[in-house]
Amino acid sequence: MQPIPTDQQQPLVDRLTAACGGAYTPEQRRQYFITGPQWAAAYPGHALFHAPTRAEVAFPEVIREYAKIGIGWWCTHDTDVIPTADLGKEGQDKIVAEIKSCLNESGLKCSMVTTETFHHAVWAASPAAESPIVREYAAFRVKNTVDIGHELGAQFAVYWPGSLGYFVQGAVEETETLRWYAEALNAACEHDIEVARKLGCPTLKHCMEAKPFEPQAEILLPTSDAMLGFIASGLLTHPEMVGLNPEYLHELMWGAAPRAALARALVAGKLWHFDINDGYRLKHDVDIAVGLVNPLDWLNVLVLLRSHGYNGPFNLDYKPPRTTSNHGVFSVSFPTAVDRFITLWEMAGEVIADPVIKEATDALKVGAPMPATIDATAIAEAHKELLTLHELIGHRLFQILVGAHRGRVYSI
């Protein structure tokens, strides 16, 4: 193969993308509650050790491109689209009006808004800092996000308290910090109740997102389980309004099983929103697109969610690789991420209906006949063959993942 001239590279990528096949139409993609974040598509490829590799993309283009792909929902941080200095002022009103116009023209809806409480220098000591002025500003920011959410017709507000912690142990008093952070959430919920009453509409669903590492050395609410404890702690005045937005990779990063974390949220009735991506255990937050690292794990996650009737958003919270061009972000990265999710979601339905898995699961649930006496050894003996079905179920899941259950085999 000869070197590829610059003007032939984009057509090559498009041709090979089409050659992959297996793509869904925009109409098919819109049938799923898949949300596209402003920050994900606009991400220019920068990181702690990385310079940008792409031009930044403003929200009108992101919304238009999502519409072409078939992503029906859009979401944003407040400062992704509104300069910090304009928040709560006339500049915000103009930008929000422009966003509404873009959404209407493209046929998209706003699903969620979130407050940036981690990047600006004002959050150096977190939104629950010792200074009352900082905490008062944090309350303003989350209440202002509620206003933006209602103006755009959002259903959810998400909070990531990644800067809630410390670098130096002993520098903050953790119980005070948690109480101060609760005050900000209480302010958001109280304001939401007031605004919703005036507008005659439902309140937002306020969702907390956990992350075990970064940006602080120690984070006070690092996992979804920690957040469940926080919600139930008695510090919140409206705990019924506050749930979880787990992120797949954030749960995986600290060595946990995302499916188990989601199960605990389901049991608590707090799984309201879900950020979908992929990555590696005990590594940093690489935010790879769904299914590119752990497709079998993802299949199991979606089996759980389908089994329990989860109907909340699936938010594409990942970063297109630094090697992907601006054109590739919308021609390859987002369409293929959506298509892998849909394939895995539909495959999860196949798992649930699979006769082999159903019979094996049913057999495990009925167990063996009760021995004549209550004896641990006798009970173990009665089940020793039946329990082999655990491994068989794992094999069957793999078969469904690779299509072997439909006759796909390799000759050797």
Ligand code: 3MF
Second form
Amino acid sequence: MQPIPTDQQQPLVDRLTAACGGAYTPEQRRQYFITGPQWAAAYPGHALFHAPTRAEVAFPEVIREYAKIGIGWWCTHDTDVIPTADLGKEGQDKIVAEIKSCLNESGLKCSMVTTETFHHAVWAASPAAESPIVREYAAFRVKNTVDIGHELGAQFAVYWPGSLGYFVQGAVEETETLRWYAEALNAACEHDIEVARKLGCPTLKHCMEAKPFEPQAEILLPTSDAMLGFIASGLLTHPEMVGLNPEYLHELMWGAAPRAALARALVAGKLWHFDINDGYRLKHDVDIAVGLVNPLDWLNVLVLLRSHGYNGPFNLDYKPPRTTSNHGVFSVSFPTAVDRFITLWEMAGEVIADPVIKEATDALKVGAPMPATIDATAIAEAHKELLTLHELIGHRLFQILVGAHRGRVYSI
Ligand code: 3MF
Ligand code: MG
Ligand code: MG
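In place of the form predicted alone, output the structure of the form predicted together with the ligand.
Below, the chain from earlier opens the complete complex, with every other chain and molecule after it.
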């Protein structure tokens, strides 16, 4: 093959993307509650050890491109779109009005708004810092985000506490910091109740998002389970308004089974919002697009969510790789991520309907025909052949993943 001149690279990528086939139409993609974050598409490829590789993309273009792809919802941090100095001022009103008209023109809706409480220097000692002035500012920020959310018609507010933690142990007292953090959430919920009453609309669903590492060395609420404990701790004045936004990779990062973490949120009635992406266990937050690393695990996650009627957003919280160009972000990265998600969702439906898995699961649930007994050996003996079905279910899931149940055959 000859070296590819720069001006022929985009056509090559586009031709090979088309050759992959199997793409859904924008109309089909819009049937799903898939939400596109401003920050994911805008991400220029920078990190602690990385210079940017792409130009940043402003919201009018992100919204337009999402609309073309068929991503029906958009979400944002306050400071993704509003300079910190303009928050709560006229500048904010002007930008929010512009966002509204971009959304209207493109037929997109705003699903969620979130407060950036991790990047600016003001959060160096966390949004629940010792100084009352910082904490008052944090309360202003989350209340202001509630206002923006209602203005844009969002249903959800998300909170990744980010810098709620420390580098130096003993410098902060954890119980105090958690109380102070609760005060910020309480301020957001109480303000929301007032605003919603005035507007005659429902309050937002306030969703906490955990991450076990980064950006602090130690994190006070590192997992979704820790957040469930926090919601039920008695520190919140409106725990019924606060649920979870688990992120697939954030749970995997600490070594969890993400599906089990989601199941715990489901039984608590708190699985309200879900950040979808992929990555590796016990690594940093690599934010790879959904299904590129753990497709079998993802299939199982979606089986759980489909079978429990989860109807919240699937938020594409990943980072297009640094090796993807600005053109590639919208021509390859987002459409392929959405299409893998939809494919996995469809396959989850096939798993739920699969006669082999269904019969095996039903058989495991009825167990062996024997009277209740306290003879452990007899119970084990009576079930020992049946339990082979666990491994067979695993094999069947693999077959569904590779399409063997629909005719894919192995050859030598
Ligand atoms: C960080 C994240 C965040 C949150 C976002 C929403 C930048 O790892 O996942 O994305 O999802 O702040 O609250
Ligand atoms: Mg992440
Ligand atoms: Mg996230």
